[in-house]
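First, one chain by itself: the form predicted on its own, in structure tokens.
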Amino acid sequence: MFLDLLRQRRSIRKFTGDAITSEQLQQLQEAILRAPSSRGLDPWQFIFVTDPEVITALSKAKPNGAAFLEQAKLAVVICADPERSDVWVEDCAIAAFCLQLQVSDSGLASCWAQIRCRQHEDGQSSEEYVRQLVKLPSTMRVDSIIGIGVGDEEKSGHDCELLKWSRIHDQSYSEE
């Protein structure tokens, strides 16, 4: 069943105006909290934003690649304390993907907006822009935002034949 979920999951950037149920929201929160982290340090924090005005502001976090957030019913800001773990970026990425898998399993749709190492159009970093919006302390770093809603577009999964099988190596790296 897990492989079937991976086969069908796609990034969706168009959402209907339909609401996310409280049961779905609870499942998303539980799933992200169950994400593994290196050495069990759990350096991450997750800000679940449902306020349409704040979501619209988050959609402007960077000039390209975040506008889809404006249509989302939920935006999850994934951030962490880098003092807590030297692999906070990896831990945030794992948590984000756990969330996205639960989104798909719940019949919802999502897309990831990279925030770390991106620039806002006013010259400040996208991280600083988001930090101010959601009132994060200056010690926290923002990794990404996951936009979630009821999908308003259909995309089929990637065909197995189109997978990059040449990226799999047996016993050692080979360029053949």
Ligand SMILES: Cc1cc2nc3c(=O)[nH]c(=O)nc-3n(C[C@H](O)[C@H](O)[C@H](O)COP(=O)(O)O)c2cc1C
Contents of the next structure:
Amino acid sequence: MFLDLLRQRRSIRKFTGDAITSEQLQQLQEAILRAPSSRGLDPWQFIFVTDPEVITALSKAKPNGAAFLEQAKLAVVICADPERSDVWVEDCAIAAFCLQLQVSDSGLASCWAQIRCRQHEDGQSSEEYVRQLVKLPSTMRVDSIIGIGVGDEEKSGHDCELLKWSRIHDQSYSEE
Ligand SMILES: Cc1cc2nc3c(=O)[nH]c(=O)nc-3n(C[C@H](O)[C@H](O)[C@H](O)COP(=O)(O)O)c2cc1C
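Alternate state requested, the form predicted together with this ligand (shown: the form predicted on its own):
Okay, now the whole complex, with that chain kicking things off.
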């Protein structure tokens, strides 16, 4: 059941050194390409990085929250051409989460590293830093990087009773 996948899913930032199989890689690539996009414009591009040196460099894209990428076997840079769609951010986010759900279903683990709106250490934006590393043209925007590998951390899914049920509103937000 799909809900079971969501019940177990967590962000994992520690990975073993084990390899991702070619079958798993194929599943990840198919899943991300099946993401829906506004008007079917598919403005995104996905850079699958497995070179450890480039992955290490990507882990330095921002001072906090990207270091976990260094241990990942695969880093998927999610980017888009904003000229192709005014809602490229939403399209990228949906693609990223499709990928993360397939990661879980394939028995792997992942975590999102936010790149858009973040700064690299020396005043350069994280987007600009990543753009240079993966040779993107300056017109392309970078949304995020998903770090993927075999998980080396056990986390239980969020307790159903502890979900923010109060965020669900019946018919309207305010009762007045
Ligand atoms: C849009 C978005 C941006 C995120 N950015 C980062 C990030 O830069 N670094 C990081 O370690 N985790 C990042 N995360 C993971 C969140 O911290 C994580 O999903 C949240 O704490 C809930 O934990 P869970 O995924 O295990 O349920 C991001 C998640 C989302 C959805």
